[in-house]
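Take a look at this single chain, the form predicted on its own, given in structure tokens.
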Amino acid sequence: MAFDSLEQRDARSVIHGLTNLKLHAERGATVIERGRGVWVTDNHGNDYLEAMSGLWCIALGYGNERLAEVAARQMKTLAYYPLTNHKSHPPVIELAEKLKAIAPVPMSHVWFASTGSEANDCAARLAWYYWHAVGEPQRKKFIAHKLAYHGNTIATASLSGVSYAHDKFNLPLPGFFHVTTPHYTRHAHPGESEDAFADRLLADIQQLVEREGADTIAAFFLEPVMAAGGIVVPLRRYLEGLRKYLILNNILLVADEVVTGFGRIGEMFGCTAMGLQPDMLVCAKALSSAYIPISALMMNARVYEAIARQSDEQGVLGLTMTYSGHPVAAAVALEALKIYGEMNIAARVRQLEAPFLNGLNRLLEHPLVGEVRGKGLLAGVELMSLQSATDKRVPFDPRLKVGALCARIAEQHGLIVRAIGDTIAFCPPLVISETEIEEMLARFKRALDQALAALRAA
């Protein structure tokens, strides 16, 4: 690195998360200085398809200058205000009546926050708040699955089922339990049948619920598709079986579309790909195509007339944000809301989803490849060895970082994904063309050619 680069300058200064900070002084960042569609380029002047969408969330794209018009409009018209003590501006009213108009399941009422992390920290707050306001308070407990990512705040980040959000930061709280990753291939017992497998974990979450009392928990969050733990796609008897469940048992179920929600999987929300009702429903990332931080909770009628109720009884909601439906945020929001029934994006997704998804599973003929997971313009590849004396498919020891050392060899080649473990994950802008999809594949069977090459030689 030159002296005094832009390099050196972010590793003196720049905290990054989800990154081994000592590693990180030593190599450096990726300096991103622009972006347009799919491609970014980094300050040297090299390119790279950009196949995770930054941090799943930016579906439209680069460039796209009507949501940066339309930001420059309201900051001139309104910067700021703030929805307390019963203040309101117009581009906030417009976006909550917008999102319910497209909800998967009738909502009564939106709340607002910045980070799909603070969406969903409140909607587990304001579930507590709801059994207080229904004379049920002992109700406290969360259930979320292992591998599950919910947030990074204390409570979200106890809700994520992932230990590096836990280990030696005092995580999870108390009250917040993980029930297994419904990943068929990976934990499914040896001849146990989908079905099979699906009734399983049902049943363990029945002796949880039990052990603990139906009548203390609260709600289980859950990702219809769930992303950042290695793209899982639930069993649909699974997801049926646990709705029935919690409806059963009178827990509130969370669905959390920080990820799925605004067309990714082939459905405008994932709830409705994957036959989810949920009480609350958190989106965020792709709301406002990652333009402008803004996330959202909507609720039904039954959460929220308890909870107005109850602030009624305590004269003030005790929950605020100072950025809580910022009006540029909803401005831009509405704006990519509009873009999306532009370009009918869900019907657009379903149609790239073959050329997509296909193009990825014709990789398990590659000696690296063991499983394509995925749905809509999400999908997993997880590395896996090959064992020549059984010709079966073995996981890697996590030790060797296969995923990891992929993903570094495929920046090499000008394409931008993320290792989850062994699992390389791709999340591409929806604006991606056929013609990209095929670029990403070429690009990525490169990288595979030399990672494989490199474990051979080590």
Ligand SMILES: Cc1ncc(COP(=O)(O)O)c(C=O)c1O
Contents of the next structure:
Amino acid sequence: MAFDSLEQRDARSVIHGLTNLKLHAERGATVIERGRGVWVTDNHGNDYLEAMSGLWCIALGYGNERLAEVAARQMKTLAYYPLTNHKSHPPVIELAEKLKAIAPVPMSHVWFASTGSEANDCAARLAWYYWHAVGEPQRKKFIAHKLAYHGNTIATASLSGVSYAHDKFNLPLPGFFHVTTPHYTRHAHPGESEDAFADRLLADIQQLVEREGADTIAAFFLEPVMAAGGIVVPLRRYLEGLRKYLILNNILLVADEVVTGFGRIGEMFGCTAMGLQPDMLVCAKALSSAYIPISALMMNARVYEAIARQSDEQGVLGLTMTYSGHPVAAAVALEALKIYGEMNIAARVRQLEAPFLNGLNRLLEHPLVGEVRGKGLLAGVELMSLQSATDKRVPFDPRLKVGALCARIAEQHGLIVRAIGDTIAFCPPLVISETEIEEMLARFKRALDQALAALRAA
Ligand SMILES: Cc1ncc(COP(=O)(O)O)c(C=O)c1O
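So that was the form predicted on its own. Now I'd like the form predicted together with the named molecule, please.
Below, the chain from earlier opens the complete complex, with every other chain and molecule after it.
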């Protein structure tokens, strides 16, 4: 690092999430200065194929002029206005209508926030509010999956089933329960069929609900395909059984579509792809293609009518955020949705799914690759160790940090991916071309070869 380089200045002043802060002070940041399409460039002029869409979000890629122009125009017309005390503005009205029009199930109204965490947090709070409104205030508990990621506010970190969000943070709060990750290949018992696995997980949920009392459970939160949990595609039998069980027990279903929303897994919403009918649906990230923070919480008439009635009794809905429905963010989101429509984004993803997933599946021949999971343009490649005696693949000792090593080497080969334990996540911008997919695969293959050589040399 040169004296007073950007890397040094960063290390002196900036705190980075999901980062070892001490290590960061030694190795410094990768400083990204600009981007175009699926490519970003660092402050030394190195180009990287950005195969993670930043943090699962920049669906339309970098440098989209239309989104930038709409933002500038809206800033000049009406840079800000709150939605509190009966105020509104055209972009937010149009955006709410548009979201309702494309929602996977009939939705009644939309609440806006700035991030996925906030919208999920609001979903939890409004679930409590809803149960008060319908005379069951004892319904306070939430269920989510182990390894699910729903955000980082106190409530959504509690919903998330990841130890790094809990340990030493005094979380999760009481009343937040986590059930088995629906990851068949990881959690099935020896010889257990997919159907038997799904049924066992459902029986475990039933046991938990019966133990706690169904009438104490407010909502079940789930991602149609789990992203940050290592790309887990739940079995359809499991989701169908869960859907029916929640209806039977009058438990609200909140679909967290923060990653899956807007074409990512081959349908406009993951709920359509996975056959889910949520009472509330949360989206963010690709809603504005990450050009500006905005998230949305759609709710059906059952939820909306109850909370509207209660707000009338109380005189006001006691939920407010300065930037809820920010006009610039709403205008950018509207333009992003327009572009998705013009590109027929879900059909495009379905078309690219084969070259993307087949290409990753071909890597199963590589000695480091144990499993490939994915749907649409979202995938995880799990690195495993090949046992020469048995020809079986077994997980690496987590302490070896093989995933992190491979992601670091990929970066040296001009490819940005994310290591989730030993799973390498891929979530490229939806504008990626077939040629760029091939380039991504070629760079990843080179990174795997180098990681293998490094492991053998160690
Ligand atoms: C499924 C899911 N839900 C919620 C969130 C939280 O969104 P945000 O980081 O915008 O608060 C994320 C973030 O990655 C996510 O992947």
